[in-house]
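Just one chain follows, in the form predicted on its own, and it is written as structure tokens.
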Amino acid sequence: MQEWISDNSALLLVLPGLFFFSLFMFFPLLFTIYLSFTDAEPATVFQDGPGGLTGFFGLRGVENFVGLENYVAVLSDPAFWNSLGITWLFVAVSVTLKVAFGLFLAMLVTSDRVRGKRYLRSIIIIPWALPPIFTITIWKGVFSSARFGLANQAVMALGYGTQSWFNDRWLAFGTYLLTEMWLAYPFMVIITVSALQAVPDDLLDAAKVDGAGFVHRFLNVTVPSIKRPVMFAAILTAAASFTQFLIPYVFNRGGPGRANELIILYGYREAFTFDAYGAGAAIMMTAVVFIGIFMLAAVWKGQLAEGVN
């Protein structure tokens, strides 16, 4: 016994941490899966239910098992497909903006022609240090429909009238995109700057000797060298965009109406506004499946499973 403990001491040290990690990571997921197959609502899920194994040792309420009913109802709801479509559109446009803006700033702060790059990098990451709810609230004030809103001040300076930013579907969608880009661009800048600093100088010097201009060096030397790290960062930030909740919730609750209701907000509203915990859980699990398929496809297509270099 003593010999077995000595041989497996490392495993024994890891097991407590692995147990608690699994408990905190997988229990909410498993419980959500369970709720998605029930008609759970506040009046039932928190009631004392059966004990023992079938009652999950007292964790189960008096909700009823309904099989795939919630999933059928969700997939038959036009609001779900509108929510899923606007979410994917949000992911595609926001990731494009974040990568483009992050690459532009990273090129700027790594250029030999820019002075004070160290201070500029410190300023660039400031949005990352602020609480998201604080930043989103500030941006909500920027897009205020009142005349004193900064966005309205800007359009009035261009000769246009004031805009009700959150009452028009696509104007509201644009405010989501701009705020999301502001929240996430520091991450893209940090990853891209690190990738740019790893581009071999020999390759750039050889391209210069061959007469390649800036654009040709960027397209044929820089982009291939930083492609994999930037792609990896884009996949991570795409996952963050897919699960975005705070921006539409704080701005206009996914409005006008429910036109811009991103998928997580849609599930939240079903669960906590309409008290349909089972349907809300089914929506969340459907979203997990979609984002899981996207992540697997992106990693496989980008050949990132073997690491980033």
Given for the second form:
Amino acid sequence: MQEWISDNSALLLVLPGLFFFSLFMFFPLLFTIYLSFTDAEPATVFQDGPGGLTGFFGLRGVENFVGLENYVAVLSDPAFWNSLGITWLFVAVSVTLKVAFGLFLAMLVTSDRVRGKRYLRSIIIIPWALPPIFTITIWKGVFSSARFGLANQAVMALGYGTQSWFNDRWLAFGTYLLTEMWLAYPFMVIITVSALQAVPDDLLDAAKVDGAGFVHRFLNVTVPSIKRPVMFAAILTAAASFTQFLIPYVFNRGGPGRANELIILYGYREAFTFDAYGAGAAIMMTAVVFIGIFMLAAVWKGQLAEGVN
Amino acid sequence: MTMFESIRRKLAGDVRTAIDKPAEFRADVEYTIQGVRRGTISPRDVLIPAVSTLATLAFVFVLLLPIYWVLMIALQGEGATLYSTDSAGLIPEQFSLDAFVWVVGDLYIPGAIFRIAVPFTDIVYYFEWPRIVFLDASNYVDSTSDFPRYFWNSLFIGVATVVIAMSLIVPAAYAFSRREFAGRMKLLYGYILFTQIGGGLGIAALIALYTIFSSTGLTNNKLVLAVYYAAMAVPFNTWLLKTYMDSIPVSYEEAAIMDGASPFRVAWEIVLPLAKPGLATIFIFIFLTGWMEFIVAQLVLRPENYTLPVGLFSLVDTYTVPWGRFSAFALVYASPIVFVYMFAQRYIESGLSFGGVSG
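So that was the form predicted on its own. Now I'd like the form predicted in complex with the partner chain, please.
Following is the full complex, with the preceding chain placed first.
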């Protein structure tokens, strides 16, 4: 025992961080699981319940244990499935857009034909440096329904009439996608640029000598050598899309109506707008299960943690 | 001080390069023109890069149009709106810094009175210095924003977050990088996993977090929020700093140990100074977490403790958005971060090696 302690004394340096992280991450998650089995709402959960160990040291209110009722209610609610469906659609389309656009931009700012690439690179990643709430509120202004909103000026220049962007379901969804793409492209560009710079020039030259055109060179030389980093970035950005909350919240609270509530916003609104903490917790836990399965599969398949020592 | 000195020197270098750049560019252009005239450079080799560069520049301009647009609105002053006039052109017709004055408010050093009593006597000296005003906002605008208050709240939270997080992360990163202990690999894998899904899980646990904070009476407490941010910063930044420390050769430490230095002195006097760039990177990352976080802050803070992001959002959360004021507020809030990123970009790019990803 004595020996074990002296061998592992460095663990003491790690434990404080681990303790705080667990306190604010795992403990609330466990508490979410508990809440999802109760009929918690502000009126009950903040009242002083039983103390002691069974009362979680005074954290418990007078909410009642209702078993799987919340999960049954949530899973049989069409609004939940609508929210989950729109979330996965958002993930699929936005990840495709982000990867394609990031790749395009990265090719552009590493191209031999463009001068001043280093400066261009530091300019185009500016959106990365801006606080999300800043950029998202700007985009809300861009899609203002007023005639002088930037987006409306653009469509008018193209010969269409003004749109009220947030009042149509698919138009609103489109604005989410565009904004998400704009928020995430700097990350994609940085990863893709560093991957592109690692593509061996000899291979590209050899392919050129062999008479391969741009498309062939791209598909047969560039893509295979940047595949892994780009996939890594795509997985991370997919997780970010799945938990996107701010864009729908700031734009139109997931509207029109509740048509575009992405899953996290759906749980948040259930809990804080409609005061159903129990149901909200059940929705959040369902979302956690989905994202957990996705991430575990991605980490396992994509071997994300490889090379750790 | 050496770190500030080196940062100062690098900044000065950057400025000098920026000043020299136009002359250099002109020389390049002249050289190219002469080359084309003499026939040593074919016009085609000039034309293609020139056209593609211009096209790229135009594309980048369109890409960053929203930011430019906000800047133009802010420069039109307090009452700028996109609803009343056709003012959304590329160059505003009128310039006014009203909106910025509204954001910043009065700039002054508060007056103070010092009292110094000479010991063992009744003599007391009073020193007084008056309020020194640099800018009196009331000369320009009727009212001022709450920006200064939000700013101090954000600064408090940011600094507290950094202090707490660094004291948790630095020892842990050192242990991960230099020592062996039970469960080391498992913990490291766990941390890497959490850098990637942590944010989402954090939001999923929001309801429980709010309930816990409320039940224990900890909402609206800036220090508790800072502890929360610090805890959330642990996995990613520990991993990042550990990766950086791995790149420091072990031989320096071995030499110090041979000379009889204690493990603590080795860590404090050898590893930490060498890890400075890594420390600077995580310092920026951690500070910015607290500076930019919105969702939790919005949920637990009440108006007197609002941070900048929450204050910014409270400006637009009405039906009549004061666009001029909003834009100025947003720009003043965001511009320091952009400058930090611009300066730190090369370090961040080299610091973020994304170990094990390439290839």
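Since we're looking at a predicted model, the values are computed, not measured. Residue numbers count along the first chain shown, from 1. If you superpose the two forms and keep the largest set of C-alpha atoms that fall within 1.5 Å, you have the rigid core.
After superposing the rigid core, the C-alpha of Leu18 moves by 2 Å or more between the two forms.
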